[in-house]
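Only one chain comes next, encoded as structure tokens, the form predicted on its own.
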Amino acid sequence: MNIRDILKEKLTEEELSHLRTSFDIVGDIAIIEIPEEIQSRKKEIAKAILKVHKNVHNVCMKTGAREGEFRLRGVELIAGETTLTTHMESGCKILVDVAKAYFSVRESTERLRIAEMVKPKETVMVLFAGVGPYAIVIGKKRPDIGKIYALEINPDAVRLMEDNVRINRLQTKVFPVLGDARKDCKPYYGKCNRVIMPLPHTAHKFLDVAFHLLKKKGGTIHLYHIEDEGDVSTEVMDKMKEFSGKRKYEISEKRKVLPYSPGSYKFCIDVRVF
């Protein structure tokens, strides 16, 4: 029996052609989005979840979009008693408050490419690392890493960053810093071989703190930016031009990683830089 079997004996015809039975689920807790017209039976719609997926024991209703510095979205919580959990990926285990930290379960197959391509003994800095999924999936699957730093200016989210390098046993090659990107990374700079960039809109923004993180030799930068399919965007080529000052760089790949509206898409753009 799926959700829509179980609502049809409590909604009626036109309130079950509102509503949605895709979601995301973070742990044990289940995000799901209630249009406005049948938000009045999020009860009975969180209770169906709950008795379809034995895996969650908590249900949050979106309210908003993602928004502010933080990148955090509006939840409420319609079912269970916490917006806590622990979720699994790649064999590491990941702390996250879905009411408190930006994390984005869809980007799993992402981060587990980024860690396969890091080489021995790198130094990775990980910018708006959230509660650190890149630097926690990097550490687990490349135990003979350098070091990484993962710098993120939520403390709410440094906190569960700070717990998930502890419950995964990295303290000897991930630190969490909690600072701006703009204004904390001068102690990094020329100290590392790979800077990761996971904040779509804006990441190009900082293109140049990028650069300056890299070693004398170069070395990675992965940006992540929201485009349309096609070259690489005028907006973010300019950037990399007026930032890079006299250090030479090509674009090695721009990969697709997930469909962000109609007609566009979030995209890493891998630039080497030499």
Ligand SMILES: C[S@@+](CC[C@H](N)C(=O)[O-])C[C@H]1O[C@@H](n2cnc3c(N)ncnc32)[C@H](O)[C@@H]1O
Contents of the next structure:
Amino acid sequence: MNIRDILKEKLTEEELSHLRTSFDIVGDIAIIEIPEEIQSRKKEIAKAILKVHKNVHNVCMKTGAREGEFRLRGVELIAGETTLTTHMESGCKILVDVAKAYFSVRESTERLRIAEMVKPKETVMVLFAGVGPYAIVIGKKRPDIGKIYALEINPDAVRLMEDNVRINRLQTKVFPVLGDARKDCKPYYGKCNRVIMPLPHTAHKFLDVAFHLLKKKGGTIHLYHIEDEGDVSTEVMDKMKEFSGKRKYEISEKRKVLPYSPGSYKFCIDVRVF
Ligand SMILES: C[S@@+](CC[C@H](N)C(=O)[O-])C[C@H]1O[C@@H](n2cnc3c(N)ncnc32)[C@H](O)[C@@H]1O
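Can you switch from the form predicted on its own and show the form predicted in complex with this ligand instead?
Below is the whole assembly, all chains and molecules, this chain first.
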């Protein structure tokens, strides 16, 4: 039986027409969108999800879009007991509290792709690191890595990242840093081979920091940005020109990561700096 079959007996046809049956599962938490028209039936909907998905023990209803500096989404726990869970990704355990820190299961392929690009002994900086999924996946997949610094401004996310480093036994590889990418990166200037910038609405405004973080001999920046298909947006190109100083750079790739809104996508823009 699927969720719709179970709910056929509880909801009217009109109510069923509003039902959405696709949702993300983070660890043992289903995160669902319930349209206003049927929010009064949220408990029945949650029960149906628990019945069909035996690996799900908690259900959260989205109560708003992601917003604010921490990119948090409002969620209401409508079944189960907790918003804290352990998600498995690429053989890594990622502890996450979906109410207190950003985490998206949809970016796992992208994280793996970046991990595959990292070279032995590199020093990597992940800005906007969240609970640490990029740093953890790179650390696990590339045991020959040098160091990974992972800087994040949300203290709850950093606490979870510290747990994730321990759980995945990466204490000698991954170093979480609680701080602001604009104010707290100076100690790492000139030390990195690679900078990862997964904050797609505003990361380009921090490109000056990324250029400073790279070693004198150069390196790679992975900038995430929401834009249209085609050439890299002038918004990004202008910032790159403004912030690169005397350094030479080239865009080596612009790659679609995920759809964002009709006509726009989250892209990863790879920049080689010399
Ligand atoms: C889109 S989330 C990505 C999190 C993580 N990299 C992931 O893939 O799950 C962006 C993160 O950047 C953090 N952030 C926002 N502004 C920041 C800043 N100025 N300095 C450091 N972190 C920041 C937010 O708290 C949030 O956790």
